[in-house]
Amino acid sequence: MEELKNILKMHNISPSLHRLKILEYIHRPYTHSTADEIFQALEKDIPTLSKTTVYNTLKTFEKNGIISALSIFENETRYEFKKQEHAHFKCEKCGEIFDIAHPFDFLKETELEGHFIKNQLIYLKGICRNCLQKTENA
């Protein structure tokens, strides 16, 4: 929890209980949660938590570069802790979202055909290996 407090302090955000718990939830590996999922997961332990607090906190975290918002999948926004650049793969069968280390060399550049690249977002869709295995074993 001390690490999370330091992350918030580094970004000039006061480390309240709500903010720490939301950041702790997002900081888990491979989390691509919606604001509603975060609220539902935390409301049992924090009765004073509201959906508005979750949405406002997520906006604050995103604005300050702590998290990334993924908003390309079926008109929903999902949130993840900001880390090295990677692609996202969504399984069309189970709905799971996976982080994929992208091997595209041109994405290591900050300039492409005269354009300055500030952010890289790659979204892939298909059938995940787990669902493929289930199909093969059926």
The other form holds:
2 protein chains.
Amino acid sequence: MEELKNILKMHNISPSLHRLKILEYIHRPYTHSTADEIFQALEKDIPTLSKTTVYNTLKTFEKNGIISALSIFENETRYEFKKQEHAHFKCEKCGEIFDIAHPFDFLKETELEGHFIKNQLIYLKGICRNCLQKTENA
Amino acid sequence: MEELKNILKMHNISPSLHRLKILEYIHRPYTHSTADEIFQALEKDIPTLSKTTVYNTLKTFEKNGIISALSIFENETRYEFKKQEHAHFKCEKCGEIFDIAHPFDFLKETELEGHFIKNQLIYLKGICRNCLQKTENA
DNA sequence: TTACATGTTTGCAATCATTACAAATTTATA
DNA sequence: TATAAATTTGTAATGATTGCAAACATGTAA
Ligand SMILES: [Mn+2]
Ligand SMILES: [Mn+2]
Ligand SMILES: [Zn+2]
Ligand SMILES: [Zn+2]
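Following the display of the form predicted on its own, present the structure of the form predicted in complex with the DNA.
Following is the full complex, with the preceding chain placed first.
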């Protein structure tokens, strides 16, 4: 909890209760949560929480570089605690999202067909290892 | 126009006027259009056109493999005529979207961390060659 | 040619994620 | 304590997309 407080402070965000709780939720490993998911998870503990606060807070966190927004998944923005660059894999069967160690050469800050590339986003789809195994055993 | 008709027939879609017009629009090179863009462009010629028809038609085309939907760009789905796999680059300055010859090894139908990859989607951001040149000359 | 079945298009209402905004509440500061 | 600043809330608005039933068009069998 102190660690989370420090993360906020280091990014010039005052550590209010709601912000801490939202950060705590999104700081767990492998979260790729929507605003709504976060809201639903936290409203049990904080019955007064408003969804607008969740949206506001996520926007603040993103602007200050604490979290990343993924627009990759149709219709809904998902958020994750910022960490080393990685690709995303989504299983077509179970819908689960996996982080994947970067399978490509690093392109950032290079040039391609005359364009200067600042950022790369890689999204993979298929059948995850769990679902593959279930099929095998069937 | 005959070519377009054949594309529809080959995909078991009867070539109604509206479908042909929508296909004609999206068949032009380098379109990455939203449903609304297509609607606005065509309503001049076809004043009776309804936006629902555009949505319906795009859905039909996608289901039958004529076009691809790109969910990459925040909030809005963009469509393009299906062609050889390629990456997308969006300029942060002017907003233009470019097709990029695939800069990565082909991953489809391979395995990664135990998952079976069917599809890859690559999205790059940065400053496009046009905007770079403008900056140079300034 | 008529009558019915089928396919296509329309128009409008509903949904869902997100944002705008102003009021209420909390916290910090003089 | 009084006042200013920051945070949070609740509700209304927006924008993309879908659901749905009615209207329209087309094809086909009698
Ligand atoms: Mn991730
Ligand atoms: Mn393209
Ligand atoms: Zn799975
Ligand atoms: Zn540009």
